[in-house]
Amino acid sequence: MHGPDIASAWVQRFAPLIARDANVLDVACGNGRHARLFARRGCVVDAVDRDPACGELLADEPNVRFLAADLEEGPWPYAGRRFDAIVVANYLHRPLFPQLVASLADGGVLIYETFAAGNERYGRPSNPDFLLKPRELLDAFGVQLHVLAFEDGVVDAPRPARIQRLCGVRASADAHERLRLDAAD
């Protein structure tokens, strides 16, 4: 099932890697589909978006703290904080890449999915500034994270698009359970 309120299949696939009491950051949360997914799994979620209306959509959701912040103009609002998981979907601001890695706790999981070059054939976004270059997510995060999965190609749902997606773990000596490929929910 797909739609604007349904969590991405990519995010759902790797959600079992994240403990039920984890601290999760949902970057550019939009309508809150991923914040809701993790909050309903028992996680404490910080959801951030520049649009304050997004916070209104999450106001009744237990375990979600919303912050209205422009991540492209202001300072990183989570300086010094570490999260067990960070989720980014359909958002690209390359200067945040180092902040995302720095904000992951040891053993923390990054789940990232957004549009890539070639998406202009399918609609918006079409501006190259908002489209990942070939292997860009892998090149940006592959050195610092243990990459569990990376994909770069065309999808049909929820609508035809060219995307890249990555799931990686900030590996530490005690992070081996997060590296399980057969994680159960």
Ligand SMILES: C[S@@+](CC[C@H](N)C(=O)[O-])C[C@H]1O[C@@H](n2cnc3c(N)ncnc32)[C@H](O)[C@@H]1O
Second form
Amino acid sequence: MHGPDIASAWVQRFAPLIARDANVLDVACGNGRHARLFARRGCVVDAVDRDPACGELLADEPNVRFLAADLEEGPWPYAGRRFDAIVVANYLHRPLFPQLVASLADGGVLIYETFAAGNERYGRPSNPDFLLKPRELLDAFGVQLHVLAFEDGVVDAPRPARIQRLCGVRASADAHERLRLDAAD
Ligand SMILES: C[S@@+](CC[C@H](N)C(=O)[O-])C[C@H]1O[C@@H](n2cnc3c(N)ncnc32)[C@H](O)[C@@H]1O
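Can you now output the form predicted in complex with this ligand? The one shown was the form predicted on its own.
Next comes the full complex, this chain leading.
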């Protein structure tokens, strides 16, 4: 299975902004560490991965609905759905960026973290196709989302890596007025 079980510090940092009854999408969920984090906070979570084994790992979580789907082949499986939060961690498929924004409800939060150019010094992924370019998340989402935080640098934990991470909110003028930077509950 993929990655450690502990939720990313970036996702944990922004999780309190998501209401406990929110509907959350975990994209390329892997072992489901983030799906579990939100499900255990009371959220209803959709989790998608192309590996059906990920669904078996999440079968004991009643608040998680798993879908096995290849996000790089075929249509976006959540067309027409709107989520209060979308989490993407350690996964990059650039053509999905517009779908991610379109799938956020008004006031919905995107929490994104993955490897960035320079990570080849620390290990895999080292293929430039899977590494974000400098400012790439900011340039991709900064126009349509209200960016709460953006970082690009080296971390030591859970292992040394160069990562880029963004948290942004899809906010109409009304939602913008109500934006909170502290816990939603
Ligand atoms: C490095 S893991 C990250 C898992 C999880 N997001 C996390 O941070 O723990 C990448 C995940 O992306 C999934 N994945 C890769 N290509 C995919 C695709 N085309 N469609 C759906 N999932 C895919 C893999 O099966 C794997 O579970």
